[in-house]
Every structure is written in structure tokens, then in C-alpha cells.
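Listed next as C-alpha cells is one chain, alone, in the form predicted alone.
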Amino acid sequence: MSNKKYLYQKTNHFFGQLASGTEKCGMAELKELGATNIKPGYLGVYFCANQRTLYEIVYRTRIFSRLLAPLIVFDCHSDKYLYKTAQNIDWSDFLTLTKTFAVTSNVADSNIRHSQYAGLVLKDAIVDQFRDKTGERPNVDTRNPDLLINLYIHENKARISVDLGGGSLHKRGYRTETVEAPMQETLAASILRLSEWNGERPLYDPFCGSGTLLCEALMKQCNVPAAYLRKKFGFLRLPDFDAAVWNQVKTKANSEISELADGLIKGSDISADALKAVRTNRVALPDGGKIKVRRIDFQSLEGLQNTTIVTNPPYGIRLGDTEDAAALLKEFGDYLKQKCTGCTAFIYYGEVSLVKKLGLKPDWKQPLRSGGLDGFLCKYELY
């Protein structure tokens, strides 16, 4: 095969998913690892990087959900054509008989309408290119692929990329126990990178539910890469897949995870439910049995001081009415304002009419989205 066959080969540009109002934090992480000619997109952000820097980047990134690099760019009117371009490339690069693949497709503004149907004419361009080769069929596997290829058409032209990630980036590895409408952790990550917090003062979540913020605050203090956990990357089937270069990047990277100071991560909720899930999870981390958490009502608690508190209270979806968030969210902006003086507040709302509920005006409010909620982050310095 000629070197450079691909787009992300000839380019060295890169695409990266994002939720709604993540953009700025995503591109400042970027920039920190090392990616250069960063541009924002739709719905994600382009940038380029060498293969060393691509491999850290998928590695820590804690902001993206997913990594794209593109093979492929074209006009596609219809599904003939997209099947038909889809067997030039030649799968054997990607794939053997042996391994699994996937793809995620999504389609707007388009001649093809419908995004599964077109997920349905690549597998089958790329499953037929097989059995024409081999007489046999690579299998698929929605659920853990060892290759999963995206498939992008907006206004009639189409992407086919590899997802780096192998699958959402979110998807970090520590969560296996959840409560109800819990937080993504990339959005966990942005309100974090957002806080500013950098372990100079102890930070504390009363509402801490599954813990994915508290988790998240140990992997930003101590160093560890957002996909330590992880078992497959998608990168690892790309032909010029340099697996001594991504040795040396993991290396270095585990080699800079530092320990946890005692106390200075910490949570509470009245849910038992909730604190058994947090146990379970921070177990997966290194260090995590230091993330301390308890059973009580934030109503008894004693008072912080000189606290960074980051919180996502619960709203309507946890408490399944939103007059009880509003009741709830009162007497939280009365306990922020008698007992934690010297703090800092950063509160996640669910729904931006809640934040109003909480009596205390925001020094700046930033909308982020997530898993189809259109939620804001708020600050508040608590005097």
C-alpha cells in the first residue's frame, strides 16, 4: 500500500465531538496536549496533530466524547453512491476476519434520509468487500467493536471516519454502578475544568449521587488519563498503527499519576443507594478509597469554609417534580449563604429555570448541554 493513502494520513487533521457549550474548554485541552491549527466545527472541533501527539490526546482528553480521523471526504447523493465509494477503500487496512467492527452514522439535510439506513449501506459495502475477497464475512459487534467507523452526511456530502476511541470517550471505565439520570463524565470533567479548582483547597459535592464529579476531581488532581481504564482504542486498526510509539506515550502518562492528599475530595447524599454506588466506583481509581464520602442531608451538615463546592442538585428528572427542586434548591441557597462563607460555589442545573429557585445571583452562568438536557453551570462567591 502507498504511505499516505487516507485523509488523516495526507492532512494530519482530526475531528472531535463535543457537547454544546464544551467548545472553549475543549480547544484549550487540545492546545495543552500538544494539537495545533485547532478550529471550532459543528458540533466539534478540527485540529491537527503528529501521531505521538494524536495517541495522548485520545489517551487524557477528558472534554471529547469522541476522536475522529477521516478517510474518506465526498459529494454523496445517494445510497448507490455511498455504497459504491465505500468499496474503494480497501477494508483489508482496517480489518482481518478475525476482529469485529461497527458503525455510528448520522445523517441531516441529506438525499439519504435516514442515518441508520445509511449506517446499514456502508456495513454492507464493507461486509460484501470482504465475502467477495475471502468468502467469509468479519462479524459485527455494536456493543464492544474492535473497529468502529463513522459515517457522517450533512447537505449531501459524507465522512467516513475511523472513531480513534473505539467508542464513547465518556465511557471512562470506573462508573459500573449509576443512580438515576447520572452526569456524563465529560460534562463532569468540562464543569470541573470550568471550576478552575486545582487542588489548593479541599472540594466537596453535596449531592454527590454516583460520584462521577468526585471521581472526575481525582483523575484531574492526580494526573490519571481519562482512558486509563480503557481496554480497546480504535487507533490501535489504523495501518500505520505504531504500537512502541503508543507504549512510550502510556508509559509516560502512568508514570505521572501522583497520590491524592487525604480530605481533599469529598461528598455526601441522603441516598444510601447513591453512596454504595460511589464506593463501588471510586474503588476502580488509583487512590480512590481516599475520595471520601457519607450518608447525611445537606441540612446537617456542619459548615464549609474555604471550599470549593461543585455540585449538580437534583432536579425534576431525580426527583420527579420540579416544585420539590424548587423547595430543595431554596434551602440549599440558604445553607450556601449561612454556613459557607469564604467558598466557592459552582452549580449545575438540569434546567435553566431553576436557577433562579436558589435565591442567590450568579457571577457568571455558561449554558452546557448534555445527554439532551440544556443545562447551565452557575458560580457563585459566597462572601
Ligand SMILES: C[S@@+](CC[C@H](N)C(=O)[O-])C[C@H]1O[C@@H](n2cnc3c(N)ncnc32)[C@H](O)[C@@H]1O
Second form
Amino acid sequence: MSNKKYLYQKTNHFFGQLASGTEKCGMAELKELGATNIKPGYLGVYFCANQRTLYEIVYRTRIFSRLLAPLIVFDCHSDKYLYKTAQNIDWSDFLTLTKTFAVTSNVADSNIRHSQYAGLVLKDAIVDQFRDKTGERPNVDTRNPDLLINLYIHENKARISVDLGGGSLHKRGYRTETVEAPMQETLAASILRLSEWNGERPLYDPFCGSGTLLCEALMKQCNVPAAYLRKKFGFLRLPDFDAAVWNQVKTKANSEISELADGLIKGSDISADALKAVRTNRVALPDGGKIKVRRIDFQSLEGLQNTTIVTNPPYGIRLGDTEDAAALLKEFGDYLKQKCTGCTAFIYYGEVSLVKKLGLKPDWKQPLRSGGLDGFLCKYELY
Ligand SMILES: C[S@@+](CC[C@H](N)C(=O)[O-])C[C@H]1O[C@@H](n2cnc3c(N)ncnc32)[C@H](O)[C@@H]1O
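If the one shown is the form predicted alone, what is the structure of the form predicted in complex with the named molecule?
Following is the full complex, with the preceding chain placed first.
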């Protein structure tokens, strides 16, 4: 009998979740990392990968927030059937009594109505299977579990998967200090990818906040794997996990990290708290101390030459008043026109009505959703 029990083992098929608007970035990244059969799905992308490529994707992806290995897919019209089918999985393949687990769940357009309830049913099925066999049960840890199980039910079709990262991959581990309205790391990585910045000229963020765009720029430029600082990975709990292959993948990726050229990545912000945060965050990364930051109002900045400006100005919804944000953007537009000729700017707006406040016509405009915001990225060539 084949020892390939689970769906991902039989098919080499996986699923990656990402923010709406970043699908093309994610698909291009998967292709570069060696995935095949890459196809868009609902809020994510299906792909095929062998074991080595899969480990590499989990370690390196900058764009995907979750990567899932499906165990089973089945028609599911009731909670009783969910419980019964989940018990057909031998959970001791993934868990022992000394390891913790948690379930994330998402249900839409199905007989089972509530995501949280469906998650509880699955959790009970796992716990009861252990209790029936051993008299004891593994503990649930929703904050930092060893194994994270994902349940997705759409139109009464259920999929139970292992979360390969063991949690959201946007949490890179460098952002220990933050500011109001920080940008998600995966969104910052998508923006940098769309900017096509390749390190040939300096990059500057005049509203750097906690430094997410600057840190992601360093990681991209210096080939730092996105999960370089990550302590736990969900794929370590798969029954066919191969430690030797994982070590080879990690060692190779880490050996490709390069140095950051002095002065290549710089930023500034008006807020003392933001400067404190970015100074703390940058040093978690190799060569992070070489990211240059200072506290200054953008209006007092000298002009920039031959620079790629990538930034996320205040947008009013969370940061005070939209009118203030609009007035600030008009001033920023004037600064760009008067003092930054020859530069290219990529501006992420958290709110679409702000795009016209800059007073410059974008070369292109692309919707990029993140954290409940209907944001837009615009490109400006400044002649
Ligand atoms: C949306 S936040 C940027 C968040 C950042 N991308 C991050 O991930 O942490 C906007 C930033 O603009 C800064 N800011 C507001 N007015 C400014 C000004 N006049 N000059 C420079 N920075 C300013 C705020 O302090 C805030 O940190």
C-alpha cells in the first residue's frame, strides 16, 4: 500500500493565500521559486511543488501570507459529518501529546454557517481522537501553536489543510516596535516588487514610520529570505518532513545573503516614536544598521536626485483627519514637483479619494487591498 495518505502527498498540490491585488506578484514569485501549474483561485493561488521547492517557497516567499498543504477535501453538509470525517485523519501523524495545536477556519455559503463553530467542531474531533486512544489530549495554543490546522468550507465543500508557515507569513520577526497604521510586510514586499527597484539607484521613504518598506527593501536587495528570523514552521509537523532537505534549503538560501551598500536605503519621518521604532526594527536584519534614517518633516528635506521614492503617507482614516491628509499630500506633491526631478515615486494611498490630492498625474494606478483598506499604488515619473 502506498504511504501517500494525504491529498498533498498524492498530488503535490498546494494553496497560497495573498492580499487582493497582489495575485500577479505572487504568481510571478512562485514561478521564480520553481512552482508549476500555478493557477489563480479565490483569494489565493493553487500551485504544484516538490518537497524541496515547497520548503524553499515557505522560506522565501515575500508575497504570500499563508501557504497550505491540503490533507482532505470532502462534501460537508453538516457539523456531524465534519466531525466524523475529521476523525478519519490519523492526527498522531501530525501531533503528539507534548505538542500544541490550533485551528483557523473560514466558512462561506454553506449549511454550517459560522466559521468559529466549524473550527470548534474540528478541534473537538482532534482532541477526542487523542482522548479515546490515550486518555489524554494535546493542548490548544492559539498564539504560538506547533501545528496550525486550516479549515475552509465553501458551498459545502470542505478542505482541511496544514498551515505550512505555522501562522501568518507577514510576521517576519523584525517588527518588534510599531507605529500607528503600520503597513503589512507582505504588502510592502508587493509594492517593492511592483516598483521594479533593483538597487541600481538609492531608495528613499520620507514617511517611513516603523520602517516596513525600508526593511523589506533591504531583504529584497540583499536576498534575505523572508522567513530568515522565523522560529517555527508548520511543515516541520508533516509526516514526510525531511530535515536533511530542509537544512540544505536553508543553508543555501542563507549563503546567498549579500551586503547592503552604504547609503542605498534611506528614510525619514517627523515622529520621534517612529524613529525609535525603525531604529529598533532595522537591527534585527543582517546589515540593518546600514539603513539610514533621521527625524525630519518632509517639507524641510533637501531635494532628491536619481532616487526611487517608495512611500505610504498618512491617509486620514486611522491617522487623524482626512482633510489634514489631503493638505499634506498637496504639499508633498509640490515637494516632488519642485525638488525631485529625475526621480521615480511609488505612493501607496490607504484611501482612493486621496490620489487626486497630490496634484500629479500618475503613470499608472493599481488597487492593492490590505488590512481592510481599499488602498491604491500609483507610479509617478518626475520630469
Ligand atoms: C501611514 S504611516 C507610515 C507607516 C509605515 N509605512 C510603516 O509601515 O510603519 C505615515 C507616517 O507619516 C509620518 N508623517 C506625518 N506627517 C509627516 C511629515 N510632515 N513629514 C514626515 N513624516 C510625516 C507619520 O509620523 C507616520 O509615521
